[in-house]
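The form predicted alone is given below as one chain in structure tokens.
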Amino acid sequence: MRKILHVGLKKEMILDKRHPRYLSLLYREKLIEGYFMGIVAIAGLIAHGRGETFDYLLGEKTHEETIEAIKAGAALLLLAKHPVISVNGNFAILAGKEIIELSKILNAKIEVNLFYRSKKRIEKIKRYLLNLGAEEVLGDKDLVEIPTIRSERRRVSKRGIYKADVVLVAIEDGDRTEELIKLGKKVIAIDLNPLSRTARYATITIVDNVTRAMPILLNYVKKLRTMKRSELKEIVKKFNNTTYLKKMEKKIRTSFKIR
């Protein structure tokens, strides 16, 4: 059993760690608790329910096709020269200190770009991670933007996905990861819907779960962070993104059968 506070009824809940949603309901919890703290946007809970779905469809677990993506994601970030880390809200509350942990591996920039931006979200996002033990938020000052983006997300910093080479976005809109590929960048996309415009635009798309793709992509960097660029690159140059979303979406074409 775990007692947790659902802020917007103002009650202790009991969550069953038997129940065999109990994880699905304990990331629902943290993420109204996140809207409550003004971190996660109210489109972001309509968002994670529309994640929920795929993840349901494709048994809520890790599938051995994704390892590969992980482990390819891996590599890309490893030879990248200015990785850098984009979070919104969701990713925060859902994967902050995996967020952290990876930045400090791989010495890469932490960003806040939000498609639903105001000044006092991004400052408070970038509280939140400050306080997990990040050294460095960027997203709030010496800002550029990208015309060919046309939301919010066009403001971002100078020192971050604007130089970045590689970017790692979660929870993502296709628009952006688009333009950032035109702009000859690469981007690892960690999307549950493997038919989505982020998915099918972005370099490596992990169908996966932040919540459990984060913690193998970290233990997949300290694997291979001593291997020769030759062999990261090897790597990554065997990963097939359009075969692999094939097999995804197949999966979850499959799981409508009835048993």
Ligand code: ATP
Second form
Amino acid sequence: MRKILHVGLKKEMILDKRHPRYLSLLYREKLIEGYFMGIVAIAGLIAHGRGETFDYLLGEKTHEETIEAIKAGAALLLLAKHPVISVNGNFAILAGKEIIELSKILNAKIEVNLFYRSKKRIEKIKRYLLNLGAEEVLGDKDLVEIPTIRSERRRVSKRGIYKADVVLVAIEDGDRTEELIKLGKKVIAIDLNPLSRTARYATITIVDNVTRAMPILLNYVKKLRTMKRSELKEIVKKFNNTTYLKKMEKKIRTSFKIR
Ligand code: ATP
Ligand code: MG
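Can I have the other form now, the form predicted in complex with ligand ATP, not the form predicted alone?
In what comes next, the whole complex appears, and the chain from above leads the way.
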């Protein structure tokens, strides 16, 4: 791991805790490190920038309405027979620990699924998660193809995404979410952009940064796990994704003014 992230600059000079965007800078540095570790794709760095823009416009906080989406997501995950957490480089770097804890509580599979797929990168992400404490990481063998997914993401594990009834995705491309839905799977997406295709196709979208949403999702899964299935179903039924996305879009359009 690099100690000095930018030539001639010490880490403390870049990461000043008093900086108003300290956390944002910290996550940028983590992703840059992830890139040099071979985990994050260069396009992943750009995708993060798109996310940051929406985060900025959302005030870099988890909104009340989003707590409802997270709660519905937790309920849907608890109802699932074969829940799978789909992981890419950005998601692994930004929420590795939470991904693993969530998989353990839910007995969910973790599967690496990449747009910029290479054997080497899959292996690196897998190693990274195993070192962090994951018991098993799918995505490198026993693969089958979902022919309707055009990108490299069509290669999925027989025991993972292929078999899943509920898939949690984050920082995801719209094409794949659409195809997963067409296959009859339920998709929970964590995506900062309420206008993205992923956000609109998903069964439940959590419009938040994965760094904030994942710890809250974990807490809700822990809180709701003793509930009856009928109560969980009620929570899912009450949540309307389109209504929620419209509210989040409105927030982005109206909450900021230069005074
Ligand atoms: P779509 O393909 O769904 O229409 P897009 O083409 O605009 O979306 P992609 O690059 O395909 O965008 O997907 C990345 C998505 O992840 C973007 O919507 C971006 O806002 C979001 N994103 C980036 N970083 C984060 C993050 N840290 N937490 C949550 N979402 C993020
Ligand atoms: Mg896209």
